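First, one chain by itself: the form predicted on its own, in structure tokens.
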Amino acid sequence: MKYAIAKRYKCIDAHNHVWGRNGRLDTAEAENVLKAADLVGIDRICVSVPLTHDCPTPEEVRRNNDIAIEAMKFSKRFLGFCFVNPGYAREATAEIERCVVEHGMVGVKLYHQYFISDPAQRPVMEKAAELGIPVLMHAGKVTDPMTRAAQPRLSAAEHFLQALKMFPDTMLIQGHIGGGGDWEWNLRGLESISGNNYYIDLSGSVVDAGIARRTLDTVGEDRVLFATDMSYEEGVGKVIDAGFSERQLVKIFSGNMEKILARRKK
């Protein structure tokens, strides 16, 4: 493919998914993810199986994480992120322990059940810091009434700024700057970002002119992660079109994520 990512970057997709069918990994769909990754030059893929309704039970959470564990066994290219519902604090921390320590997952995935700055997140955040793994949070600044009603606790820039103060030892990844909504508003809120524990991924289907470049210019080249969230061509195109330097491409495609993965405590 003309615009595939060069193999020398050993690209890591920091935000993607696999899904289940009848309670097990949908292996056909997982194979398609790997084929798509091959076509655009992605080496390893961080995957989770989140639940999007208001209050997933511990049993639902465990079943979905078992699908991610299946994916990791299906291919070593899949790096699992453990989805949890912080509303069940004891069960959530035990599930992170199971997924990371027993099964080798490399991160935590949160959806919109709680803002990332909600005090209910503390046990999850402290467990992630203890294990040296990042927390990837579904995020955005939506403006249409329907989506706002469906996701009333969707985290945006101001919530991440608060969370960095509340949980200073935890690595936070703001998900999909290109996931929709007012991404420019999000970036304006991040102009004061500081510290070594904040990252943002470039995933999402939005390919507005300048989105990748403006993200890097706002938060700095050491905080930007390549990701697709299943929008493969868009994910690659917005980075290739941004005019980044070779040093910046190395960091975005794999270097920054490799540093995150290296902080995992064995």
Second form
Amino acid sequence: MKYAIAKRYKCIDAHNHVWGRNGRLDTAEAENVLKAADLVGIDRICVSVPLTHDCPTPEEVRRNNDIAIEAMKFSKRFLGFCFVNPGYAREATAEIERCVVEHGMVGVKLYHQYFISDPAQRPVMEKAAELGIPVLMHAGKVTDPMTRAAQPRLSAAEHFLQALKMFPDTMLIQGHIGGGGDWEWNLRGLESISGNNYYIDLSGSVVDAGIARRTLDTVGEDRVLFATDMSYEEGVGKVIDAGFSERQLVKIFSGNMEKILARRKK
Amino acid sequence: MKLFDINTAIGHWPFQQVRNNTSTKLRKLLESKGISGAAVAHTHGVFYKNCHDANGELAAEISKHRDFFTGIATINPTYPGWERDLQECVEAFGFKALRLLPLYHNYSLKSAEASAIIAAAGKMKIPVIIPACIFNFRQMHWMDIPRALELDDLKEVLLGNPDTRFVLTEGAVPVSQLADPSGKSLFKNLYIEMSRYRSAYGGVLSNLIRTIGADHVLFGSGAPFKEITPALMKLDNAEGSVAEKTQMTSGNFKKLLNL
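Can you switch from the form predicted on its own and show the form predicted together with the partner chain instead?
Up next: the whole complex, starting with the chain shown before.
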């Protein structure tokens, strides 16, 4: 395909999903993900199966993670991220242990059940730090009343800055700068970012002109991860249009994520 | 394959800086992506009370780029004098389409005023372009509009004006809503700009093309608000013959705008 990412980048999609029901993978959908990845030149795909309602139970969480585990068996190109609800601290840490140690997942995925800076996150954050894996957080600064009401605990830049102080040993990935909120708000809030535990992914359907370039200019090329969150052409197209240098592309498409994966403790 | 873009604009957006928003800069940007011509509207017309002033600005702005840009009139049918404005846009400025913004200009497409201007556009044989939104409303400034237009906002007007051609830009109406249970297209007079339809994943754009026909789908980028390559990729990844893609990228554009 004319616009596909070149194979030499060995591109990793840092934020994506597979789906299923009752703990079983929807293999047709998984095939669709792989087909789309092939079309745009993605090699490996980080996938999770989050629950978006207020209080997922440990049983629901486990069933969804079983879908991601099946996906990892379905194709080695899928890298699993373990979804948990931090409200069930003991069960959440046990689930991370199961998914990462037993089944080889490579990260934790959190949704908007709690802000990332909520003290309730501590056991999950400490477990992730212990295992040397990143925590990918659904994030954004939505400003329309309807979405705000639907996602009252959506983490934005200010929450990440606070969380980095609270959990200095945990790698945090701020999800989808193009996820639909006020991305300029997030970037302005991140101007003081420092340290080597913060990353941000470029995924989301929003392709406002300059979004990828301004993200990199704000947080630095060592903290930006390529991702789609199912918006494949948007994910790749905004990186192409940003006019990044070869060095930057190498880091964004896989280099930064490879460094994160290399920090996983054996 | 020549590429024409049905969805571009010039001018400032009051809530976010937009670069490449003059005719010269926008043309350069579009040409750098292989685009040979574009329909363009003036963003100031979204916000001026007397929005016809923006049509005058557009005419002046694109006067040196008539070989590239085709003007789109932005008119508020609830404002006095719109009939003269429409006439001036078509006859004096040479604009080839009418853009309606019911959410920004605060009226319903089902209103008598909207019916009157749609009928006038039909008589003049120019298409009516309706953006579902301009910027994604989830990042709205508190003074902006908190929603996008949906098919329910348009249905009645589409069915009530079968001889007028409508173009929905920046829309993502589910393809299933555009067809009857047998898969037959419900709105013969609706044309859709494709930039918000997914292509690689799930083949949504291909499904749209199959459902409403390649003769009813138009390439559009949303520049300069949006990056252009995502739309180019979607087109590239869509199923369709060269002839069908040629329709989407140039044939439909020229036919709709009488070029």
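On a predicted model such as this, the values are computed, not experimentally measured, just so you know. Numbering follows the first chain given and starts at 1. Each form is matched to the other, and the largest set of C-alpha atoms that superpose within 1.5 Å is called the rigid core.
**Student:** Taking the rigid core as reference, does the Cα of K10 move 2 Å or more between these two forms?
**Tutor:** Where the cores coincide, K10 shows only a C-alpha shift between these two forms that is less than 2 Å.
**Student:** Can we say the CA of N22 moves by at least 2 Å between these two forms when the core is superposed?
**Tutor:** Yes, shifts by 2 Å or more.
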